[in-house]
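First, one chain by itself: the form predicted on its own, in structure tokens.
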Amino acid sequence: MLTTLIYQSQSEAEFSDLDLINLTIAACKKNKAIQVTGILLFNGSEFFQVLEGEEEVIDLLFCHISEDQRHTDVVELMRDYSAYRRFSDIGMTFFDLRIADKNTLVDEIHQLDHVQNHHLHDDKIFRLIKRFIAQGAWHRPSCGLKSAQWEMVSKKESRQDRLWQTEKGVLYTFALQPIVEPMSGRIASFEALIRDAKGRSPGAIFSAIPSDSLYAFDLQTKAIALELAGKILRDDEKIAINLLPGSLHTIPNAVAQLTAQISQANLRPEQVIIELLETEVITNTVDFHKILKDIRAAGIGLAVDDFGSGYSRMSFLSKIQPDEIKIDRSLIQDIHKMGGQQSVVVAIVRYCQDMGINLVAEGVEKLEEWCWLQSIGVNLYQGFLFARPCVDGIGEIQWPVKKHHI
């Protein structure tokens, strides 16, 4: 299938005009070898390249272009699919920015499109070609911040406190994982994520359970979650909980419950967070709204879980106002290699800031990622690249150190 590819990077090498030039025939020849289109652009210290061709063989080269070691920070801004080549040159056309005329540029660039009578300039391929011409690659995280300066060293947490519950004739406890501020080494919170004596996850658990007990048995659990916080929890440390909005909206005075096994446990309702799951939370905004009034004025914290994952509307948010918001791991993983999602992460990083909303990354488990994520703005992260879950407490967690301070 004839697949078109567009990518940014960020040049590690100094190339003068012979190496460009080396580059370009090198590239072209390459690339009529194996019937791709190429059109390549260069500001000095970054690169853009539109690459068309079947679908196996762009993937098999761009493999290859992002392991050569002359450019980092490959970034895949758009992959697509089309009935036609848009470039007619087989191989690679390469314009310099540094001494092309930028007025002309793109009307120049246009009259390599063959089918440039078939649809309109404002193309999306040229929208991009437009923009890197204009502003240069976009979304690029800071030097300081790059994962071959960093490294994680573990630092151990021995908080724990053995504690098993019988709920419906079956152990169960909970299993902490910190959301950790890596960049002043502060453990912000944590969230409770329920687990019985087989070690099953809690989508497993709560699928064991009769669809009329279901809504009982989520908020009664949460009398074991709040009670391991209890014991184990600072006081300037939040424990967050998993509640279904069915489990709120159903139960006569659940927030009240909610509000006793928060009091008989030791903790104040500031510590404690409810999230909710965007999917479940849009599905349900009438009955929703019934209950935010209780929540906020018992104190307790408001968080939207896997944002990203579902229907996510931005208008939603803005009329919760959620004190936190944790970006699913499906926008996170590998971000530092793909355009769009980051392009969606920088826009809700804006609203949160904006909106005073604390941000948190869920699911990080790379060095890029977080190396990424933190230079645009995010300061909260979980996930196992800083700690696993933990039964009964705190395990062991990571924190990310400069090399040349070790």
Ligand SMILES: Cc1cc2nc3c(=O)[nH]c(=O)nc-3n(C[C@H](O)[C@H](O)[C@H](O)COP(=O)(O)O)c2cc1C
The other form holds:
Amino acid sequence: MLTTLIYQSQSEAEFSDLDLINLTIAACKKNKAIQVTGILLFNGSEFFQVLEGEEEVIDLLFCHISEDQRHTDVVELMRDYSAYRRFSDIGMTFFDLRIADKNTLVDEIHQLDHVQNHHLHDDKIFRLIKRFIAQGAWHRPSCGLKSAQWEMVSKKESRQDRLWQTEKGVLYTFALQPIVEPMSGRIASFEALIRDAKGRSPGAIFSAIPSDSLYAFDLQTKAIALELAGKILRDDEKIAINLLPGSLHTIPNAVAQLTAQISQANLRPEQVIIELLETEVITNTVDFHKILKDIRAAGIGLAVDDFGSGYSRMSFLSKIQPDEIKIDRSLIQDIHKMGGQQSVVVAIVRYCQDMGINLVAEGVEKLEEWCWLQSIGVNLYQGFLFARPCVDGIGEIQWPVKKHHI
Ligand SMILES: Cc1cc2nc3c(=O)[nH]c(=O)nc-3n(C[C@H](O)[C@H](O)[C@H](O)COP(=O)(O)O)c2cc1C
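Please show me the structure of the same protein in the form predicted in complex with the ligand, now that we have looked at it in the form predicted on its own.
Let's see the whole complex now, leading with the same chain.
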């Protein structure tokens, strides 16, 4: 299927005019042979390329281009199917923005457009081209951290307490996964994740519980998580527990029961954060307002979990103003390479900074993801790059450290 891919990148080498000519002649020749059309723009430090062709051909070519050492920070801006090619039979035309007349350049590029429909002047691809011509690459953090300059160094935190408890004849405990602030070396909080003797995940455990006792199970088992946290947490650390909103509004005095569990565990309410799934938070507005009041009155913190995974009703989010938002892993994965995700996350960061909301990036697994997110002002992280959930306590934590020899 005909596919259009657009990316931007940062030139690594000092490109001489000859280098650029050689690159474009070779690329053009190869593109013609594989039926790829498009354009390449260069502004002295950044590239912007539109590639059109059959999907598999474009995927393979983009893999080659992404690995090319002559440029870095290759960020995909658009990948879409098209009904027709904008640029026919040209292999690739190169435009050097340092010598081109920017006022007439868009028209010049439009001349290459073989459809030559007037409305195409305003289509998405041409809007992206115009933006690059006017402003260059976007969202490239100006003082960005370079992943090659950092390494992860492991530090053992041996804080454990064996704590298994029985609910309806089955043994349960909790695994804790830290949420860290790498730049200060601080552990901000821990998310408590239920485990059974088979080591199953919360999803598997909850799906095996009969629906009529789900909410009671959800609330009662939180006592185990809180007791564990009470034994392990330092005074300035917090514990985050996941609760189904249904547990809070169907069980009478649920928040009062939770408050009692918190004080029995020798914790302060401010040390506890309730994480509610974005999808659940926004689908039941009326119930949620009552829950919100009770949680706030008890002094317990509130986080919106998996933010960005559901359909977000932004107006409602702006009203609840949680203490914390956890960006879903689907927006975090490979963010250093994906322009669309970058744009959404930049907007979330800005919103959280404006509203004083703590922002946590979930599911961070790669050093490159952390570098990109840290550079745009995300300070709190959860994910395998830093630590895996550890049953009964805290295991090893990996911290990013700048390499000495650089
Ligand atoms: C900014 C930039 C744009 C490139 N564009 C293309 C292109 O459109 N087509 C292409 O075949 N190679 C392009 N290349 C070169 C590829 O990265 C790679 O060197 C080439 O596909 C290798 O071909 P080979 O394995 O046949 O030698 C580009 C390289 C850079 C740095």
